[in-house]
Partner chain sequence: MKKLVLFIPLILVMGMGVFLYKGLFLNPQQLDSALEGKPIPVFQLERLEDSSEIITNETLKGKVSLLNVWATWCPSCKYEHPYLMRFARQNTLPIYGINYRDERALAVRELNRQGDPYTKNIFDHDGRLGLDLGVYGAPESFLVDHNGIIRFRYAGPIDQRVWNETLLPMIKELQAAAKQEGAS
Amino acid sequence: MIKSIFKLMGAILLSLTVMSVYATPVDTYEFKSADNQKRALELAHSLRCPQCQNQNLIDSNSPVAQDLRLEVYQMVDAGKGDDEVIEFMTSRYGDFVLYKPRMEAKTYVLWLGPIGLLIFGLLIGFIFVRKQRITQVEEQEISAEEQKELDKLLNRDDE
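In the form predicted on its own, the structure of this chain alone:
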């Protein structure tokens, strides 16, 4: 009986240890106001984690994302505007941290490239279809000899 109790306690202790390994830390930052909290969360959703590459700061559990979340929270609580926070993050980590890159000269290809490719594809398709419609089978004229032979063949079928 005592052995089974120790086995049960060991199993419970092991499962608690395993579950604590998979637990993720929770941000416990108290904001000065609910508006600041809402703004900070929206900003953190719009910024990409530099380490994870395809997760925003809220979804990422990396240490870098945790530090950046805290930085965003503190800046918002300190009264900094959204533009100031974004400018700070981009000056530190580059435009990569923005999910929606700015419309600048260096990002024109990024913004206008898909539209250009679509127009180019439609133009090529239009030219191809138009060329197919215009191309007509050239009528070949047959010589008099060929015409006589054709008439003979057609007359044989009548017999």
Given for the second form:
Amino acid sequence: MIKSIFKLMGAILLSLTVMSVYATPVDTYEFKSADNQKRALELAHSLRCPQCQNQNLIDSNSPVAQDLRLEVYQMVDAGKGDDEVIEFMTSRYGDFVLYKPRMEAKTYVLWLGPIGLLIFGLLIGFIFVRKQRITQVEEQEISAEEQKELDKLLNRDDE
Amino acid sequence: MKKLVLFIPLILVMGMGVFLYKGLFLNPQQLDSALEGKPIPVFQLERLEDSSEIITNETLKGKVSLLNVWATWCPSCKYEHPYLMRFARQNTLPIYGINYRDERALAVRELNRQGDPYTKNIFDHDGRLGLDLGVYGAPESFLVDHNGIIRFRYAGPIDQRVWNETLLPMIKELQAAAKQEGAS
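Show the same protein again, this time as the form predicted in complex with the partner chain rather than the form predicted on its own.
To see the whole picture, the full complex is given below, headed by that same chain.
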């Protein structure tokens, strides 16, 4: 009984490791060089599948992703630069396919907004801390009459 | 003045709230087309019903038209089909079909059985035209003006509501513009 459970666990473990090796869809595309392959795979990893929204071109098995993947491979093999491949993709599917948006007028808020907020927050914090320090340092002046009363009170406490 | 300064964080947070709240109601399936305002991609493909007839991007010029990407494997296209039949009968504008990644015999049989709303059908067997149009699923429809410029892309099935509220007003506008320039 225990033996068979071990066997089953072994089989599951084995299948998991095999699956993780082949987790991404394997294409039969043959690259001209290993360099091309590396670059093409990196590019395809950095592009979002327009249909499935949360997967990149490599991870997705949708027909569109397969087509686009192949297109990226072929373009890289044809000696096209990264810029050209990205231009090909964005001219058809828009900036959506980029995980990292480009720095342009309409994405300034996206890129600079967090930095702006951080600076604003630091500024507020700085002003707040300064104000507190100033009020702490300020000394209270007491008139002679007040001092007398205070002494009286203090003396009474001692008794 | 000092009191006003205290409200700045509140205003900032409210502004961000509005921004994020709006984002909740955006439909992620409805991507902006990168091709709006650009001409139809150059293509040269066979007509679905007749492989000897070649349709090119030039064929589509001259009239405001609707390009409809469809396939027999696409269930939403079947939902859309009766509406397309109705719009075709109204003769508002030519509807060109792009038969996307499909089998010719299957597609022709489907049209024979269910009716053919299309002026002409472009047979995009390997999906190359679809790729150039930025199509990521079917059905998708493109509104093209008389100069062959893509004016609007609608992803998803067209029904009466989409037609009345979105497409028809734009079609009328484009047709008026076409008339002014002397085309039909």
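Whichever C-alpha set is largest while still superposing within 1.5 Å between the two forms counts as the rigid core. Positions refer to the first chain, counted from 1. Nothing here was measured: the structure is a model prediction, and the numbers come from that model.
Once you overlay the rigid core, does the Cα of Gly116 travel 2 Å or further between the two forms?
It does shift by 2 Å or more.
When the two forms are laid on each other by their rigid core, does Gly125 show a Cα shift of 2 Å or more between the two forms?
Yes.
How many Å does the Cα of Leu150 travel between the two forms when the structures are matched on their rigid core?
So the C-alpha of this residue moves 18.2 Å.
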